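What follows is a single chain, given as structure tokens, in the form predicted on its own.
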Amino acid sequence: MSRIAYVNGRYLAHREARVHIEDRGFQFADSVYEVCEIRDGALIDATRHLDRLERSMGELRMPAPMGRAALLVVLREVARRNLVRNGHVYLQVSRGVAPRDFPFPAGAAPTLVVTARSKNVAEAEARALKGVAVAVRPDIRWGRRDIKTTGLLANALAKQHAREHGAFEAWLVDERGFVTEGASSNAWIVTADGALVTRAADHMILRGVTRTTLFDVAAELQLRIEERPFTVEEARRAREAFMTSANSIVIPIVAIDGAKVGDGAPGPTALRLRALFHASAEATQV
């Protein structure tokens, strides 16, 4: 079956989907995006994803392409037309098409693109049970990482470095030596006394939706969370480390730049959080 994409009011074969060459998303990365998990035919945490989308557009003074209810219909329809039961739906909003110039164009209509695809659930579960390695890189991104824009070149460079060094993810480190987050995930450690540590969600990191829902899971389990920076060295000495994102949910980290975390095996806390995550997450049927 041919994949289907939504572009500005039309459902098109994926290979035929197009945007204008002067779309500001292409010219300036003047665009924002969200990735929402689909699990057993339901959109996971759609409300929080759309809340964050609206915040990102607001921070960039970008008009919405349509109302929330209509956008939710489009997300569901794209998932349905692509027969996605387990996977992800991706949506991107740009400021629209205008002659190339840096200031915001007057009257440009936003561009909306939505796609969806399935994932190999067994492969994802096997990765989580095995755990992954991360590679450390300097954080060279712009200063508003709290806005989920498509300006991801620094993230792509970090991911490429990780791949070339046999790692699944890159951890980005600020100028003071503290981990900010992963190239496409939030970073966590578990201390010797069982506390969960992750950096506070300010302008230095993206407030991950999975990260936010994990706070609910931790509260139910009566686990303490410390929102503070941690260094790579503290992470190496930690009892556990893990990453969170809509693509990966919770994945244990077993090595940092080749050095084992804990005993080098996935930790029980991370695996338990992964197992219980969807019981706390919102599920909106497609």
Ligand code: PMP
Contents of the next structure:
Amino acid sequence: MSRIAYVNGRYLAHREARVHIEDRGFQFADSVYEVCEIRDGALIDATRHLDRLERSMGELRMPAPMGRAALLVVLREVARRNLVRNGHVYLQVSRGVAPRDFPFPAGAAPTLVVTARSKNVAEAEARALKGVAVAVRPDIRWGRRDIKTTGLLANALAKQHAREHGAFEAWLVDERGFVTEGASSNAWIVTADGALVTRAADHMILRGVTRTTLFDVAAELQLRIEERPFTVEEARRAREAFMTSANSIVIPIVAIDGAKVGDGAPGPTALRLRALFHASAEATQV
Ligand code: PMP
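Switching from the form predicted on its own: structure of the form predicted in complex with this ligand?
Now the complete complex, all chains and molecules, led by this one.
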């Protein structure tokens, strides 16, 4: 089946879908995005993703390409037209096309692109049951990581380093030695007394939608959450470590820069949170 992409009001063959060379997303990464899971034919946590999109656009004073209800229709339509039952829908909004100049252009219409892709569920499940390794890198990103922009070069460099060193994800570390988050995920550990630890969501990290929903799952399980920074050393000595994202949901981390976390086996808490995650998440049928 050939894939379909939505670009500025039109559903096009994916291979022919284009944006202009003077799009500010291309020129300046002046664009924001969301990735939403599709599971068993439903969009997962669409409300929280659209809330965050609105916040990202607001922080950048970027006009919305359309209202929220219309956006949701497009997301569902792209998922439907691509016959995605399990996978992801990707949405990007840029400030639009204008002659290349740094200040905001007057009157540019925002660009909206939406695509969807299926994933291999068995492969994702096998990865989660086995756990993954992470590689540690300095966090060299800008100071507004709370805004979900497409300025992802530092993330891409870190992820590439990880993959070249046998790791699935990179954990980024600030100048004081504390883990901020993963290249495309939030970072968590489980303490000896069973508390979940993740960094507070300030300007230094992205407030992951999966992270937010996991707070609800933890409440159901009566697990305590500590929002505070932790070092790589603390993570190595922790009972468990794991990552969260709309792409991965919850994946146990079994090694950090080649050193085992705990006994080197995927943590039971992480696997339990993964198993129960979708009971707490919002599902919107496509
Ligand atoms: N942090 C970063 C830097 C990310 O790119 C992502 C994934 N987009 C996340 C955290 C996790 O966010 P979410 O749970 O909303 O996918």
